[in-house]
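Have a look below at one chain only, the form predicted alone, in structure tokens format.
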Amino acid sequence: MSGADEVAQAMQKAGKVIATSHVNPDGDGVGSLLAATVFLQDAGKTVFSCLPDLRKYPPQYEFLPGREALLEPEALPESCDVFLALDCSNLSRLEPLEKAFRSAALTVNVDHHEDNTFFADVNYVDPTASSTAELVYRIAEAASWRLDGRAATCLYAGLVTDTGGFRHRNATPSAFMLAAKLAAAGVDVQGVAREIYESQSLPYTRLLGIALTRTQWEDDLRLVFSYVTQADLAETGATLAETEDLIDHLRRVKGAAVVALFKELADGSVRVSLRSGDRLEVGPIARLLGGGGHAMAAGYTTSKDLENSIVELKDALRDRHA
């Protein structure tokens, strides 16, 4: 497995870089991507930064520096010196960017998921890291790149969201040390928290109310769950991209071992987000059902409809307890 030094050397040699993160990006994916973009541009590289589907960019991260530079996949060049994948556990999370990945002279995978498949030429994967943002910071240090307020703000967004506001067990001493360094570099800590956690739209607020109203408890599994339908989105005017943090409201139910949020997609399939309410690991459950993620925060997508996807998860949890 590679380290920060090897990635830094690859980036220093590159002239043209394609950088991206996973489909349905979260704060760590977006923050890591935008920070890497700032670092590489400042280092004189030609950078093409994109996401698999820009329409799914979470609106709570619109304030981050560099957001306006993100491209659609169709705008990418046919080849590049380095293809940089950030916060992606496997190649399928990069669709529809596989062609660009295959045509790159060198592929680099920087990630902190424990189920990473080491799919690139250079794989810098550290599951003990708090976030991919932390790994991007290590690369910047190894490359002697200057840390300014723009990159620091993007890194802080990734760090604070993946640690759940420093509430999750990945809020390690190194995570707090990094937060201090980023704050010293010019991050408006209060401003970032306000944008991410205290600036939700009125349509999303109404959607949140609907989801909380239908919250259910499965006593034998200590499972708390709710769901969001396409009809809910149409009624409220909210978007699925806004619902990244909705599950955190369900986690507050006392006594829950597993927390789940089911999101109906436009094609009828269902995206399921899982969180651990205590020490039970949900990562293995997500992988069993075709997904992945962290031990305490994971997810998957199922072709079953909403009703049957709920049954599927309950059955998987009961089998695990058997």
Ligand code: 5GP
The other form holds:
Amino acid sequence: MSGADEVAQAMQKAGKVIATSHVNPDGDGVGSLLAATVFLQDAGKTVFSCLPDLRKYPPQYEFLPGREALLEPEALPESCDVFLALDCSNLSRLEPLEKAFRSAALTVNVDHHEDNTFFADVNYVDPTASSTAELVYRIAEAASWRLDGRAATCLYAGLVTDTGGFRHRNATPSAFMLAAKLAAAGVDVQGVAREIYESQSLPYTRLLGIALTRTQWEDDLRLVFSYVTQADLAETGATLAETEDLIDHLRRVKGAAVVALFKELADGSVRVSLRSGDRLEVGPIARLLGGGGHAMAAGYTTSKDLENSIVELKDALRDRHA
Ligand code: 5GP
Ligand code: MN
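Next up, the form predicted together with this ligand. The previous block was the form predicted alone.
The next block holds the full complex; its first chain is the one shown before.
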């Protein structure tokens, strides 16, 4: 039995499901979660969908079907038949939800991160999949759930963002085939692109300008980096939740081996996003510094302040080069 069949069977048996994704959710986290929500609701299940911190819900995904169903962790029931974690590589990615996870009769982990820790009872993990959305599609097929325009739109949002608009290494033939099926199911491809890529706020546009002006180049490491401070957020009125694509702008610099963006959090700690410019894999570097992710896109959070977190990354990269 394939992983998709196993998850489909578990879902078919369940009455009450809690579904979630990771902290600082991205397009694939939100898209796969909302697609699963729509599928499960249509299948007659009682679904409690939530995120570890709903306040950090990225505004560019507000338009997605099923968004209105998302709950705060406090609103979850005491127990459930199945706890479904989507796009989470380990348990700490859904930290405030650990109690709900432990109280579930069955836990299910659906993910495509290569560093997934197989933390659940049922683990459907496929690092060759373009996105967790692709895995949710396979589960829906195995369960014979009907693909309507709503679920298709959520899956497409996950697919298009995790492949960087079909530009990354994970834009595989099967990713393109899935895109065709989703388009045929009624996705407004232009509308989704407009919502995700052409609806940024004026405050974030200004923040982007500040961050781009600060871009630095570290010659020996071929490192391109910039940073965003709490003062920048206060000055522009932007929020960190809207900055998901900021690093993609830094990624456009020719010749970079590693691209990094440092984001100062409210408590002074720093969240670091890493992208691989060429062949150097950033996943192992993120893991070394306490985080994780994919080979070409990874991240971590450090308790160091902004200045020292930049030093920390440079040191880690130098150690790797040496
Ligand atoms: P981003 O830089 O967009 O926040 O994250 C890039 C990738 O790295 C995503 O797949 C994300 O799930 C993963 N990632 C980011 N931060 C962490 C972290 O602290 N721990 C783990 N395990 N993965 C992370
Ligand atoms: Mn993903």
